[in-house]
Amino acid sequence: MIVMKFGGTSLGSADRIRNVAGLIEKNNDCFVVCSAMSGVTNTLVDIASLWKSSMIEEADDLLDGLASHFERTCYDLFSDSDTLIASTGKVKENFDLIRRRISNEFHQNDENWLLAQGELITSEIIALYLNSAGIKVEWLNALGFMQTGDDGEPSVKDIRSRLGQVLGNDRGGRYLTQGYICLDHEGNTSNLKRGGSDYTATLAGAALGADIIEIWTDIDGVRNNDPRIVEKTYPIRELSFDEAAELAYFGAKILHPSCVWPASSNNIPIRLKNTLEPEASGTVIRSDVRRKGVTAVAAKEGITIIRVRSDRMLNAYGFLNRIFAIFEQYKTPIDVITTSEVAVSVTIDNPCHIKELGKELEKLGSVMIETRQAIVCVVGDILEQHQDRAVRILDSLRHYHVKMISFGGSRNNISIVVPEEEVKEILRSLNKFLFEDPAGKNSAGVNIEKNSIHG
């Protein structure tokens, strides 16, 4: 069994859906995970905002435009009158349901229900097209097997049990379902957050014991730097699970940060492929990757630094625990942490409780908060065996305002916190320093030959 996930850009038009159908047809036993067509979720977010503000006429106007978009896709996709009538009828049925719902007062769970409709409608249209083209597929509602626990996280064991009830003993054939959407522990419609379709795919792959999980986008794999900012980037042909997890968390947009662990825990390779260039190699993420040198650089903006200083820290047992308990109380994850004898500095990427955090932390010492920061992450195996190279990497940044450095917490990365406005120049500088020497070694002595990464 192979799991195939297709993102919104891969499904953004009738032509692209036809292209995806050709990829699915090549696999007789596959579990296909679909995102909503590109742009649909953003429009639904806008509709939800208008509904919440009781601007129902404006919401209806956006809804009419979205319904027309789906109908035009059906007219472009289906040539047979029967399937065209069936598909446009399905679109009308779904949008009539949405219109009836938004005519009522907005309630807490309504937004998640509304956002789920993008995946549901998209996947129904694709299933109709596949079956009409002779590519037999069974449509599954992800809300029947994808559910989070009371901690807000899904369980592979529970998903495996629910999928077993849905699929029975015979797992052969093609199945098509939705990414992103799920039920919460109370049975309400919820989701796995933006980019969560990747997470759906790896969770399903782990639950099914898939041979491989393919994530299809419009990019040829993970690149060694951000191609939107830096010239002369190239795709990385192989990544370890640890490297992929670091890159996903610290800014590589092609992967959802949570999606690596289900595959890693079950040792199922992930292959990242490009629907526009299906013959391109892409990137394979697996356990047995060995290399020496820097793999990639990534950056994550929107970071806030919180510094806590207190003389009471000195030789004080449990002081760090009290600091961490405050972040746990407000369910705010910490990205990077550095400590000294009397001070702790941490970074967070979710500032929604910044006032409450500051107020509680002031009970422990003086607090300083810096916003509009970024984390630049250098990933590779140079960190454990070649620490002199790490020093020289940092030395290459001596002209920038480095606020924090995390080195040694992971054998796979050095994390450097800098002001957001310096990120672009730092990424370009690191690219020259780490990857662009035509002789194959840079001034840090890091091996950068593409053959070393199986490029």
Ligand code: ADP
Contents of the next structure:
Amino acid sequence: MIVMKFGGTSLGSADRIRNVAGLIEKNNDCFVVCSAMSGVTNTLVDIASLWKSSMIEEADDLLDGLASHFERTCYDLFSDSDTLIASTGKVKENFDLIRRRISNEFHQNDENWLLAQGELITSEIIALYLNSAGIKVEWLNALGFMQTGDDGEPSVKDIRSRLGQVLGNDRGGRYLTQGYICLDHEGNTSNLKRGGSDYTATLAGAALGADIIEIWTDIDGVRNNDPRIVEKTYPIRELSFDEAAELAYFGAKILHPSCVWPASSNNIPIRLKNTLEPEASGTVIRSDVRRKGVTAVAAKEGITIIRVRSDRMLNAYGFLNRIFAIFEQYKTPIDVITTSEVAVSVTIDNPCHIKELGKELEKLGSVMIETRQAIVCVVGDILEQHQDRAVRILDSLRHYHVKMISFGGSRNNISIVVPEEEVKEILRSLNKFLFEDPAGKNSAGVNIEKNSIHG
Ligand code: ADP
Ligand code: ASP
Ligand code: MG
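Right, and the form predicted together with adenosine-5'-diphosphate (ADP) of this protein, after the form predicted alone?
After this comes the whole thing, all chains and molecules, with the earlier chain placed first.
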């Protein structure tokens, strides 16, 4: 069994859906995970916020636009009148339901319910198309097996047991379900956060004991730097699970931040492939990758630095424990941490409880908060061969306002925290410094694994 996940851009039009159908057809035993058509979740987010502000007319306008987008896709996709009627009927049924619900007052759980409709409608259209084209597939509602626990996290064991009940013993054939959507521990419709279809795919892959998890997207694999910002990037053919997890967590948008662990803990390779160029090799993520030198750079914006300073830290034990307990109380994960004898600085990416955190931390010392920061993360075997590599990487950033440095936590990562407005320049400058030297080795002594350079 293989898992195949298709992202929004790969499903963005009738042509793209046809193309994806051709890829699915090649596998008789597969578990297909679909995102919503591109742009749909963004529009649903806008509709939810209009609904929240009781701007129902404006919400209805956006909803009309979205309904016509789906209808047009059906007209482009289906030539046979029966399937065209069935698919447009499904679209109408779904949108009538959404309109009815929006005419009521907004309640807390409504937003997640609304966001789930994008994946549900998209996957129904695709399943209809596949079956009408003779590519037999069974549509599954992901809400029947994808659920998070009371810690807000999904568990492979629970998903395995629910999927077991849904699929029964007869596991052969093709299944198609939605990415991103799930139930929370109370049974309300919820999701795995933006970009969460990758996470659905790896969770399902782990639960099913898949041979491989394929993530099909609009680019040829994971690149050595952010292609939206840096011109000369190239695909990385192989990544270790650790490297991929660091890149995903620290901002490489191609992978959901949490999607690597289900695959790594079950030792299932992930292959990233390009739906527009299916023959291209893409990237394989697996355990036994030996690295020489720096692999890639990524950046994550929207970071807040919190600094706590206290003379009571001197020679005291238990101080860090008290700080961490406060973050635990407000369920706020810490990303980067640096300490000195009298101060601790941490970064968070979820500022939801920043006021409460500040208030509690002030009981321990003076607190300084800086918003609009970013983490730039250099991944690879930083220590391999050249002990001075980290120093040289940092030296290349001497003209920027580096606020925090984290190095040595693992041998394959250096993270630096900088103001958000410097990120683009830093990514470009690191690209030149680390990867663009024509001789294949630059002044940092970094080996370049250059397969091709794409603009
Ligand atoms: P999908 O809709 O298939 O889930 P995403 O938009 O979530 O696709 O992810 C693919 C996009 O991620 C690419 O088009 C690219 O712009 C962006 N991206 C950011 N960093 C990287 C990287 N290091 N390598 C490849 N793509 C990246
Ligand atoms: N449709 C969701 C989003 O746009 C999930 C995904 O694409 O992975 O975030
Ligand atoms: Mg994505």
